[in-house]
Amino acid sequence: MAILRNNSRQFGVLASVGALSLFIFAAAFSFGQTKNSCVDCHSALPAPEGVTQQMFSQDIHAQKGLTCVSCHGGDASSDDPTQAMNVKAGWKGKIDRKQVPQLCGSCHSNPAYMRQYDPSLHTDQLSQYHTSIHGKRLAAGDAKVAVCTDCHGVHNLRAPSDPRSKVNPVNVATTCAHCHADAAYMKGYGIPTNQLAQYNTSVHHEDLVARGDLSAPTCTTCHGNHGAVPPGVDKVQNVCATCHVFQAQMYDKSSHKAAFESASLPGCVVCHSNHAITHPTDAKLGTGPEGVCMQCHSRGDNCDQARAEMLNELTQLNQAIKNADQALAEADAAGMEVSEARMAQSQARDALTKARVAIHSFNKVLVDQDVQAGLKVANKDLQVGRQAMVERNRRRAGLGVSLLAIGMVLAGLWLYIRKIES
């Protein structure tokens, strides 16, 4: 009984302490909350002036503790409009488009200030923007070009890693297309407005959107983001080389490099296009609709002959790999041990990939080296598969003879037993 009474007293004390703590926490929280008369008013306004508390609470700035006055100035603690929007309190009101980069840069260009929020965040965005075609045109008085808020949003900014962010890799193309796919808006700039439509047909878009590969190229990968400038057409191979390193090394060894540069042709784009880059196939070396060589070369010239020879070698290796795969698959389905050969097939496929990369050198010797290495492996694996099937047939024949002999013995025993019984 004494124990129960003691436990009751302890529970009562704990309950009192808990209630007191909760009260203190609630009081502190309510005291620490800052009044925001800006949202109180603007949440009732229509778009674009309308900014609800829910919308603002999801903004990355709000989540870091910044408020309306951080950008617009004024006094958000006052319900009196004359005080809340007092110029003496730093009230700026609506930010002019031309002032947006400098306003954003007042924080984002300050390393000491930004370090307290994200030490890894770059603080050179504004200086890069000034070097971009957007920044240069803005400085020249063109207010139509993109500024920070056009790409990142205004009151609903989210971290780039957020799938809802306008600058998330999956959404970048759509964000850029907001201006660049608008023929009326882009009128007068002399820039095509079909980039998004072309990009949506490309292998890059397929990898990024369909396969979810966030490392796949999008607009900013090639053109940059804050320092966005169209890559020089005579140096576009440098842009492609940031990802396609080995192809670029082969291209540097080719006769095409000097020829393209002397003719002011845009490198990789000549054969692969730019926004509508499709999956490269061996057919690009052919003479059909997908072929690209005959766009410049004439039938029967030295380059045409080299093209045909390299295409023939690639086709030969590709077919050899398929033949070996088929033979090994049949042997494996028959229960034969061919796992080592099937693993070796990856070496043949790697050789085919290397040969296709070596095409960019347009050097038959380099292509032939990789093709012959692949053929050696594929032909060996083909023989392994065929020998496995020969062994399978031999075993089946042996098993048939054995079964026949066993049957004859059993039949003899049966006849002998019948003879004894009679």
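Residue numbers count along the first chain shown, from 1. Note that the rigid core is defined as the largest set of C-alphas that superpose within 1.5 Å between two forms. Given the structure is predicted, the values throughout are model-derived calculations rather than measurements. First, how it differs from the form predicted together with the partner chain.
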Contents of the next structure:
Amino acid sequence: MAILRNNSRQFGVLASVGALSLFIFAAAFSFGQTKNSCVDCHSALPAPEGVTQQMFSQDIHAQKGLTCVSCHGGDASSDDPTQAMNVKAGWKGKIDRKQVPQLCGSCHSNPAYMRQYDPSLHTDQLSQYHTSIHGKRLAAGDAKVAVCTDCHGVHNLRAPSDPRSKVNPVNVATTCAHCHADAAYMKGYGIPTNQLAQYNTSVHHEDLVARGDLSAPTCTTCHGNHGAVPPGVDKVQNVCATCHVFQAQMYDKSSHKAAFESASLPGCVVCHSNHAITHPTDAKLGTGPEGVCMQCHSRGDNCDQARAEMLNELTQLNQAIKNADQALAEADAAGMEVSEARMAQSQARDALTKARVAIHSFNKVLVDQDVQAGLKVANKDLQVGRQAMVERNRRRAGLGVSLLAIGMVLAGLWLYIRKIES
Amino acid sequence: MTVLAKVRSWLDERLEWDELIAPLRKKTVPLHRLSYWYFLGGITLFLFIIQVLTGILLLLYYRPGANQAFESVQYIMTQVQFGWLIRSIHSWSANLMIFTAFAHMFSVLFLKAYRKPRELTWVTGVVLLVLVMGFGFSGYLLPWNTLAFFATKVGTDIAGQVPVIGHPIMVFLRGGEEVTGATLTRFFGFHVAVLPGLVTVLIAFHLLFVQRQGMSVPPKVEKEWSADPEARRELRFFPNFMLRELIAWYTGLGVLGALAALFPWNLGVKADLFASAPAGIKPEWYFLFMFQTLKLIPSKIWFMDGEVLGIMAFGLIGLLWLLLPFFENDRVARSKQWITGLSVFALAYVIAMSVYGYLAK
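What would the structure be for the form predicted together with the partner chain, given that what you showed me was the form predicted alone?
Time for the whole complex; same chain goes first.
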């Protein structure tokens, strides 16, 4: 028994030391961590109430030190649900959709508060939202319209620069389409739901997604984001002009501007469409299926003649560039040095681009100026290519004569060797 | 008395010309079934002379400098009368010269012409081959085009990998930490002043040794001739062998002219220091076997960097190659077989790795 007593005393001492060690270890491990009882329970709940630590740790707010309490109130330090979710502790529960913009704005509209996280961040999102279709409808009591969390996400919200963010340029169209492509959800609003399908066929989508050009336009580029509205008929060219500056300048001086405005036609969209903008070709000036002029103009009228002349000029320059390219490529393949002319071809291509831009002025003289400048360069390069091939043939003829002379010397040497050795 | 005879008599009075060329008259070249290999050295010399002549002509218009080099070569190719021909011949001749120098080296190996007493001929020959490759490396950069720029960057990077002395060597070659216009000026200096001087002196010694010792006869032929002294045949060096050599040179001239006219050497695109390297950048064909080997070596071998180990191995092999004749002992037949076996392996390795490097992406 004495032995047993002694052993149990030793065991008790060991157990005490072990428990103390565990306590110290646990205390050291949890040092610096703030208790968040919300996640303890909510990580076990199904969606939409379920929020795991892993999910919340990805959220930019969590990374900046905010917690559940920052938005939902309550006492996250208490393990007692009645205390943690006590109204007296400021608990707000699930945020009502109509309250979301105001709640987000309580921080995001406060420049002094936001400056500590990112001094370059805008703080006018809420005021912009109030001017948007979404904001106006929400104020009118329509809870179906988008609020902050619909586009930015909630509990795993990421910075727009993060490719996983719902508002990253590459993901914006899909985010908007979440509602706007849902015919059942959009029923009653009287707007089409095929924008995403059309946008996915556009040159803008190709640039953004296929070529990875993050400056290529997506929904928010034309419609705005927080202040999203459909551009009015008279504003379309202003939207397009943010990128297509020269085309817009030409269009502003053209006769089409006044004509379209008086007929309430939406500028650029008349010829190029809106969401399904494809890469424009010269065929738009033609009379085939891609042609757009004949939608309004009649065959044989003055405008039709001008259209035909401009198309002819563009085709002529395009062909001249191709001919010069071909001649120079042939000369290059033959080993002739034509790199200077090949480089000069970029001037001809620039002239063609300028002429295509000048089409938006619908002024033959302006188009002709650029086309003639391009033709001058392309024709000169064509001559360089052809001249190089003439030179190549001359060299070959010279080689033939030289080889003949060398052959004769060789034969002479051989005969001389035979003579002196015989 | 003809004009030629008068000139000869005039020279003889002043320089004792007949006495001067007397050894050439007495000199003979062994004539046997492998004699045509003797022409390779002469053809390499001919191509070197072509290099000097065309190089001097190019110098009249070439301007070293990052802002002028490419444009001046472009000017030579397009504006200067027969400039295209001179530049193309210079480029083709450079490549053919390296090829014939390699072929000459292996022919010397297989015909066992490096043996005593010709060790120094071999040593000067191997050093000449290295210098000729240096000519190729330095000359490749001079047009200052994209491929040359990045090939030089890669080449000097490899030199920089050598432990301890690598970095100073790289900085010396580049004229700084990076390949810039300073590198071009430096390479131009190596190409037109340093290397020609060294090569000319070494060629003089190489030829002097050949003239003093005469042409080597392959052991097999020597054995046959010992067994049957009647079979021994010789050719007078002057004029018989010289006339045959002249035929080889003229043929070389024809080949050079044809290559230059049918496949003018491409100028490429001007080097852009800020552009990214084009995909699959490779050195000139004569460096491919070494480049491909370094690519295939694992990045880490035991505790050493694989590339560094490869570079050091090539350095060691080069040194042993230079001293190869000293490993062959007349008394030990096995060493002769060992060197022949090694030569076959080296030739097969260089060809296989070059082809692999050319085809590899």
